[in-house]
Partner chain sequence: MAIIETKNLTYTYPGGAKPSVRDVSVKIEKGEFVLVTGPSGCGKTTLCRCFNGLIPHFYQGELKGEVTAAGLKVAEQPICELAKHVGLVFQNPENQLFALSVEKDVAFGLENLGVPREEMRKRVDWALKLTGIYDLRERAPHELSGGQQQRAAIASVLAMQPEVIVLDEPTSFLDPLGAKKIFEVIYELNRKLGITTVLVEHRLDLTAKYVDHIIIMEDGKVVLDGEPREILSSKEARLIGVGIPKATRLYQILQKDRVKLGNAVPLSSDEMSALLRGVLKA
Amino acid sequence: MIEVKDVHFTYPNGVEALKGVSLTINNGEFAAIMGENGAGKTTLVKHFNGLLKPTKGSVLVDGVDTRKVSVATLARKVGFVFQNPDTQLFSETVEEEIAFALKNFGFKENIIKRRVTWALNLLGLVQYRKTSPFMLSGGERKRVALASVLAWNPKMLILDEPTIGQDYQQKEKLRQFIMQMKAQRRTIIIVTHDVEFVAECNPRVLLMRGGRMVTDGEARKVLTNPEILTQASVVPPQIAQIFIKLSDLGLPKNVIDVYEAREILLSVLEEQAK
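Supply, in the form predicted alone, the structure of the chain whose sequence was given, as a single chain.
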């Protein structure tokens, strides 16, 4: 789905944000890009829908060089939800906001109504259908921005810090939806500092630092390696921290999921009770 080949990017002010990044993301893959502020995460994903073009190197999306097509053309395949929802909201009501892209893409009116209703229900926004997005809280505006992208069902979805401002219930709904999209062979990429959310999702993890890729691997392996995480200024999930210490007692240390942790501890208690 995405091929990034030795990409360098320098902003007009001279800041070199990407320094030779190469990676491949396959169709239907779920990946989380992590790292400290200024690592180049958002700069990188903005290359995936053509908002930014490489200073050097190339980016191919579904086989198409992003330098040769417009952002509008890529937008049909690549949905992008920004970290700050206010940068992409502008309609008078939530309903109109969600319907806007659908109308631009030429969907029929009955399909638009159905997709808008579906998105409102999915993200718990039904009661705000006729409300201005700018009257909502930051977390609610984030959900409106997400709904406006999900409504047209893009082949690839990029979410920049999707869990900011969301409570546990909304995070869990988001996680379940991501899993559904993955099962449908949709490509999902999230940029996030939320290591606990990543641990619950267990995606492929790409760690960045200083415009370069530090490591790339399964969440279970990356998030239980303190040495690698330190390089990218990422703190291990709480469950991982506990099991890294418990590994001295013979328990596995590559545990990041709370449900797996529960099963392991229950098994230990059952063995001790025998």
The other form holds:
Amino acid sequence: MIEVKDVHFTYPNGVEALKGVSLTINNGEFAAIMGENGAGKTTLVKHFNGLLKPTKGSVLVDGVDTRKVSVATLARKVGFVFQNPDTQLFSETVEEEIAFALKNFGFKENIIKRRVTWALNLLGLVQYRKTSPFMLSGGERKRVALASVLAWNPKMLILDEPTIGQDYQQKEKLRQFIMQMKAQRRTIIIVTHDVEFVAECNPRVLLMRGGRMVTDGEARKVLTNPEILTQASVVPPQIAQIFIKLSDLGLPKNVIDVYEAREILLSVLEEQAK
Amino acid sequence: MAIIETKNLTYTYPGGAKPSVRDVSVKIEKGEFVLVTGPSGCGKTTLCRCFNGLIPHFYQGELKGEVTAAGLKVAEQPICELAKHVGLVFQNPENQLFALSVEKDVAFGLENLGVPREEMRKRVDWALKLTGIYDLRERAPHELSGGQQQRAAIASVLAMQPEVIVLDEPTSFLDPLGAKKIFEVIYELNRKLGITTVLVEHRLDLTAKYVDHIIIMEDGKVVLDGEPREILSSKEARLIGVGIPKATRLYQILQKDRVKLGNAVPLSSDEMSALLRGVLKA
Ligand SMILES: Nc1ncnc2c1ncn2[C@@H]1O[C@H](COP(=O)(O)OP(=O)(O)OP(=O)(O)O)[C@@H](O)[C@H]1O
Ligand SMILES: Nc1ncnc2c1ncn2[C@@H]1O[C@H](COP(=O)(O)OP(=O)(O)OP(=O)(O)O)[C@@H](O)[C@H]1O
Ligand SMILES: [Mg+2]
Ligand SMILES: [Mg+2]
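Pass me the form predicted in complex with the partner chain as well; I've looked at the form predicted alone already.
Zooming out: every chain and molecule, the one shown earlier first.
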């Protein structure tokens, strides 16, 4: 469980990036943090694994104050994938990159091998096992960064912009993986601007603006409320936009899924035909 | 007349196991708004690097075939000459920013072009305002959030107003409303100033409605090249894993259910809701 209590954070240059954020994320929860550029999303999640410590207020991870444990201890429990993969990658081959944390955490050789292969498969990187991460495309590098964290199966996962550079199939694989993790009661927190991805995942949605949390609710409700979204510089997903535009015809406004949209439209058309 | 043209372009990075771009022949007409998409790793960024001369001048490797941009043979011109005509917004904004302040980064390209001081001041402010980072102009790039950095990278290319702008996933770090606004700005520059625009994107929901021409790549090759509505409604595009806009997807699904929505494939929520309005009774 992650408990954020009235957290304030000011960078050394004086920018106050968090202005009193409070929230609780329970074990087994899947939450998406969204909101305008510079709202403080990255700053906030960097508090969850102790990379940043609050200037004021506190963050508790499973009841322990992040100021009282080392980043190394927290790292085992809270896996963190950076917004920009290049800040994370340093090994000579993709395989070594993925194995690095596993070795550090003292996994046995045969388990390391198995987990590396598993992660390479999951992220479609098998052919790059022996390749340098720096000779990969942007999307591939992001997947190496993801693989290197997913490999050790941390109890909590923080993914900053996981869908950047990913095509539709990769996103779909990532979504399925997240759903599996959720079924195993792992905690997953993503920071993202990808509204369509969020619409497909249907998580708890947290909207930030100007260093504060402004909305907290289920995706279907938050993503279909244009007033709230606009404040946080988010636009509704395309299916929601269509239903909002047609709401004068008596259609429901809170639709974000394309197949649900189909069901509703077909039943209305059938009714009309009678 | 084509402003960018490749003829049988094949390129392999140094130490690359196989070509990253294979036998690509494409034509981009002056004033066009072109979208390049395809699965991660298919060669989009590599192709962009061929347009502004990063390949072969910065990335060596093996290049076959021909690339011309703005009437120049790319292989024969230095990068600084090409930069006057073709501006590239990098996929990773951090790799593009290096100055001590945002403002200096945006001014850098203009200094190289020899733009007079006063004109430079005007263009820098214009670009900073268009991208919504005027208030951050004195900050160091590393003191910015991901999206703010990306805005700075876009501003530094817009300020130069080159004949061709190549944007490699320019809004991946931008908040959705910000992304929408930036695309509106780019579209306006494309229509008003006739700046040829080449956009690499995975998220087509925001962009499909602007484009005149789509190029889809897979495994280094161009597999589809043509009219957006035709391509996005094709089965091939979906099988390659292109992120078809949800409005288009809903249209396809309803077509299968024999709902008669007409033959004009919608690319945006506006177009799709108008079609639905036609069949739904109030
Ligand atoms: N290293 C830093 N030093 C100083 N200020 C910073 C630093 N990193 C971020 N900031 C500032 O802190 C604020 C919050 O930044 P943060 O990176 O948390 O935003 P974000 O919500 O993740 O934005 P984005 O969507 O653009 O990634 C912004 O105003 C930003 O300019
Ligand atoms: N510097 C490099 N050296 C060697 N190989 C590279 C280099 N950069 C990319 N590649 C390889 O070339 C191929 C095409 O990469 P490119 O970056 O052009 O893909 P992309 O379509 O832009 O992908 P993405 O959507 O993930 O950014 C990939 O297989 C990649 O691994
Ligand atoms: Mg961020
Ligand atoms: Mg790329």
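It should be emphasised that the depicted structure is a prediction, and the values quoted were computed from it without experimental measurement. Positions refer to the first chain, counted from 1. Rigid core (definition): largest C-alpha set, two forms, superposition within 1.5 Å.
Relative to the superposed core, Leu266 undergoes a C-alpha shift of no less than 2 Å between these two forms.
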